[in-house]
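Just the one chain here, laid out as structure tokens, in the form predicted on its own.
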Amino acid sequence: MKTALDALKKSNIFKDQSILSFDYVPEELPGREKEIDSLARLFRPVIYNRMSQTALITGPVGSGKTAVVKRFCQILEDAGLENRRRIESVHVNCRNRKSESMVLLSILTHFDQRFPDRGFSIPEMIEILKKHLKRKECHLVIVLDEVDVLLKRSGSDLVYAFTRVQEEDPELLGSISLILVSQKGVVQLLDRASLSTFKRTNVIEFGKYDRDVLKAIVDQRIELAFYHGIVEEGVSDLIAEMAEEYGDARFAIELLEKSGMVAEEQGSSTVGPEHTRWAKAEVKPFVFEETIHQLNVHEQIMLLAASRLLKNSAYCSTGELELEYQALCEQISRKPLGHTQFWQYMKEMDAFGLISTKRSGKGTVGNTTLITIRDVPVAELIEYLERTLLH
């Protein structure tokens, strides 16, 4: 029997599990090259003309906003060093730092880790920030992530105050830039004075990730986080398909990590598609019994056939499924459906969410429809359907 001490031993699956943390920012961000380039063009005057800049980043959860901004700030700081322009950045999550004083405290502890967490008013803290900027002679990029939380609670006075720092003191001209990050547009939450400091063209909108980019993200994390050859072929395709509905890279990365953990728990030396299905069932459970009760007997036979074919793989072809379905019908003395009716029932099961279909891509001969089961471990379906159909 395995113990906690066994679980604490060095993993034979994960090479570096920290790569799967939401805080990890890789050097390359698949699918977000255009957005990084847009930020670079906006902030170029910070380096060469000693100007300040503002930007607003919007997009849904898991669309890479935070990762892009963190990576861009690293790039900007490096470019500043090459051009003798000292640039520093501080990233504040306003969901965790909901008040103006807490936001300022985060910024001031960037310069002085021993700065006291109470005892100073907002104006006093801003004056201290000015002194730090003069002493270090640096340009500070302030990133306010999930800024809508701060704006709804405290208004936009602090955003305006950051811009006034530069206007009121000639020595600080061009010393602060602002990047606001939010799931939704926050222009309506800014008062007129604050809004006047933001150019409406400086809004960069992030869309959801598509399946191809999600697969590229998962493949990148597999290469960095797992030992070579541990993750089986088809796992990244399956995770990308599972996450495509949400367009959420965080969900895809969570599924990948959970797949590895399930493989470890089951004592497997590799991570396969079935481990990913178990991971999906834990992260977003799907109650399949009620749905199966709505299927007729032929649809249930088709689902059992698909489950058997997918026991050790991510996908099977419709041709393989039809042959397995016909063999099962013979086993239980049922006349198989004709090809047209078979296809119609397959489409209905896709609509139920029990199976998922896609056209084959590169590496497959011909133009084939591929089938997978995403939301339920096929081992559970096999057990349930065999009990229903074969006993």
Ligand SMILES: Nc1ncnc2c1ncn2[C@@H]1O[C@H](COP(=O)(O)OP(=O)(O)O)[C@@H](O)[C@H]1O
Contents of the next structure:
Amino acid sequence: MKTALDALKKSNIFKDQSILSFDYVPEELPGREKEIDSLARLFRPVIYNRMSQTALITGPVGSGKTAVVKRFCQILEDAGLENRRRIESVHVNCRNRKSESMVLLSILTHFDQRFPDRGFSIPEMIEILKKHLKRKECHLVIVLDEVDVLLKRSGSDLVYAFTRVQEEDPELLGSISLILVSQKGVVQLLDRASLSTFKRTNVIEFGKYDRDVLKAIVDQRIELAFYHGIVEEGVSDLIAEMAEEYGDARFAIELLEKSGMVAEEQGSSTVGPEHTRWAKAEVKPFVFEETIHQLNVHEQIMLLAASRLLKNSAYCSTGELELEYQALCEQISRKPLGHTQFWQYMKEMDAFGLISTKRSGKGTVGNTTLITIRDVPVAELIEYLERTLLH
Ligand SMILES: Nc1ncnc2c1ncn2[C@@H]1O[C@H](COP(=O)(O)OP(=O)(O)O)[C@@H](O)[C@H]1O
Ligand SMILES: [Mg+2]
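Can you now output the form predicted in complex with this ligand? The one shown was the form predicted on its own.
Below is the entire complex, every chain and molecule, led by the chain shown above.
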């Protein structure tokens, strides 16, 4: 009992731990000043010339895409306010809102929190959106984050519909801007009609963060989230060094939070490099996430099937994998691939390094191909893939 009570006591280390959560968006974003500037220049005509704009932001995991867009939308809304241009924004994460109607729904609930979550077709919802825009006389910036998930699943009709709304109704001219956010370029996912609209789209590419910027990002969070002087010199350097390989700010911030938690658990009154080393052993950069993201749905199902089979054993056979894969397909109402294609995909995943295959030795099983997953705890894959596929 004593330890549980101790753990509930106010922290002597964290001043405000919520600052280390992924939703928190700091006012200043070190290392992204130029990108915010580019966005501002692109969107200037929205404020002063009542025009609309489209932009595409690409970059790897943890490169600050979501944070930058969120911060930029706040800045844009404020600037609009100062210039009598009413600007509002909605941020939709398409990974969580998988269908077109769910994306539209979250846009409509921005205007009407009680909007029913079923019963309206997509064209009806677009009409309702138009009414809101006219009534409020506002300019709406729609951010479609992780838009590749939506495009892969449903094509680009919805994205196209947003641009058409304004072309068809003169009253709505210049009333919707779009910011698409994706890890990779999305041009190949757009159909021809949208492509012509998006050919002119302004692309801003975010690179990986280098060590200096990662250190600045970590220093900023130390300042905001910890009591003064609690985090020792050198911790942010060490974290920056550990995260540099991935250039991922999310990983760096997670390491910082974990360092603080380890220090707390160990009853230390300061956070030092040794706590960070302990933290590193626990926090895994999810480099796979980026790769998994690129997989098509059958490859993802296959990976989930393999992960499930490997939960309690080191290897499974391709035959077992194919059966598990088929069962999963049935569960999510997808037609499974035929045997030849299944093999083809499996080889590609091997080449990707997601799974590894080897021929079994001459034993009782005969000469079959065995599969394993080497580099990630399968529980992590299961959690991630179930979230992506089964919801
Ligand atoms: N330049 C930055 N300054 C401060 N924090 C940042 C910066 N870039 C990213 N972060 C933080 O790192 C985490 C991951 O960033 P995020 O915007 O979610 O990356 P992405 O969307 O590219 O995967 C978030 O907690 C975010 O607030
Ligand atoms: Mg993001």
